[in-house]
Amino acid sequence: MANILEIESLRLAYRARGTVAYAMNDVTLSVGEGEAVGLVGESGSGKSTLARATLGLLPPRIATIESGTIRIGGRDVTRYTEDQWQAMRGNPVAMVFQDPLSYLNPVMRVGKQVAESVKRHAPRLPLQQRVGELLSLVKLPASAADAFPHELSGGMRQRALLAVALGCGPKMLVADEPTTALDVTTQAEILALIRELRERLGMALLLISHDLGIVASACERIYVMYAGHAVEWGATRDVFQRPAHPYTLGLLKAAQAARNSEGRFATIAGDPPNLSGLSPGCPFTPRCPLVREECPRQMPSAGPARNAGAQQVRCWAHR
């Protein structure tokens, strides 16, 4: 299987003020064509950036590539210029935002939204016909193409940037916690409906997330990150069912609804690190119950996990 995106050993900086913080270190990953891939971790972890980095919508001036690659259907886009982004943003890769509402545009009716992508991307298909089938595919009314973003519920505006993303009939959807502002039933929808929408079109996904069960039930893969680094991925299966990172664990304990013995739930000591003021080794070492000598002075590299599933994981007590 081909990759559709390949990022490999990325390290990205953000500098205001004379400040610089690393947001992405060293980070490797792969989305196979057609695969459906899960990007898990806290906030500030780094999974925004990262899929902001895929479609070139860096803050420019602030935001740095320092070292590394992305590549997008084989070409290596790392460098690219706005005007090159212009023309690969939406096919092959698309992306769907968290709230919609700040997205879409607020004084457009959605059918003509729709329609801009269909004529950017797909000029010669007869326009109307074809927003019709666009609102039809994510199920929403055709009334809906006469409203305006406002009109409608939090879910449908959701469909609506669902079915402006696949206008521009992208191989590969970037879903950025597309589900956080959303019902419970609302959740359960647009989530089948993704999982519909790829099994129908062979369209794959990068879904970034910190629910570990949304991730769980429509992913393959699924990536761990911990400030800037991917700490532990391989099978969703193989990293649930056995973490092998004490944060993927803590993670996974912290999802729990079971209180313990003080009527509390569990949750990952310490803080999340001060993204300026990293030291060169791992930069869990403060919150991990499981500290070695090794751990502040050096990052390890990927291995497989001992004693745990196929996974790799970025850990010294798998050494």
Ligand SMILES: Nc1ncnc2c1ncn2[C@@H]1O[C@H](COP(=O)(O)OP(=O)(O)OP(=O)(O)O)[C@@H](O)[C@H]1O
Second form
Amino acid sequence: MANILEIESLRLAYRARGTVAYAMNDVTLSVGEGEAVGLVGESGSGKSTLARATLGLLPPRIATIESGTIRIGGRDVTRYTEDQWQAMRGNPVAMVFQDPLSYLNPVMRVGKQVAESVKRHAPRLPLQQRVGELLSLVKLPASAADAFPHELSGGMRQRALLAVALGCGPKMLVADEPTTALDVTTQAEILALIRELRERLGMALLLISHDLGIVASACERIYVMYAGHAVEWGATRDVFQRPAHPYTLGLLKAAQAARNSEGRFATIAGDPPNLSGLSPGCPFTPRCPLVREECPRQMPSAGPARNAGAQQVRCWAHR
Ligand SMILES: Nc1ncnc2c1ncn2[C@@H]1O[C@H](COP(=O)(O)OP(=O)(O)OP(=O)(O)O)[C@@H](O)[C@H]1O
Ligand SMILES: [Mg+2]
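Form predicted in complex with the ligand structure, per the form predicted alone context:
Below is the whole assembly, all chains and molecules, this chain first.
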């Protein structure tokens, strides 16, 4: 299977008002054509940064890619200019976000916005017919074409944003917390829709979520991020049923505890990491129950997990 997305040893820093945050610090990740991959990790671990980097949506001047590469469909896009990104944004990679209102045009009717996206990426298709098809694909009534975004419910707006994204004919959809802002029933509907669309259209999916259950139900493979590092990745079943990295274990336990107490967000003990320095060691060291001598000195390279499934893990306890 060829890869639609390949990120290799990516290091990225945000610099603003004299502060620096290494939001990505040596991340390697790939998504195969048609594959569904999940990305999980605590708030601030760099998930949205990774998503934005794959669409050239990082804040200019503030964010700098310091090393590593991003390849999309085999093309090296690491140093793309805004003009180059504009030409390829939406196709082959399109994106949906948590807050569709910020990405839909508030003063343009939904049907027109879907039409604009079709015109840009597939100008030869019969326009009105294609808009109708896209609305029905995301299960919006035809009347939604005449609505302005603020006239729609949260779930319908997310469907509208999906229709705009699909109008580009993407080979991969990046979905950053697409259901987080919605009520539980609508969350389940949108998630089911994303899964269905992916299967019908043969699209790859990179799904970012706080909610481990959402990722488990929609993705074949999963990456766990901590402080700008991918610390464990592999088949969803391996990572969830036989987690290898102590951080993944903590995340799963916390999610379990949160479910039992009906809390929504899970947390694990200890402070989130400081991203302002480039420490050579494993960033999980201060919170880790398995710390060894090597941990604060050097981040281990990836390798197979011991006594677990076939996943890869970056942890000295597995070397
Ligand atoms: N525009 C920005 N300027 C400066 N720092 C930023 C900017 N965007 C993100 N960061 C920093 O980069 C780090 C990673 O942020 P990011 O939004 O990628 O995390 P996340 O994993 O998506 O978190 P969440 O789960 O809360 O969405 C954080 O420390 C954040 O403060
Ligand atoms: Mg985020």
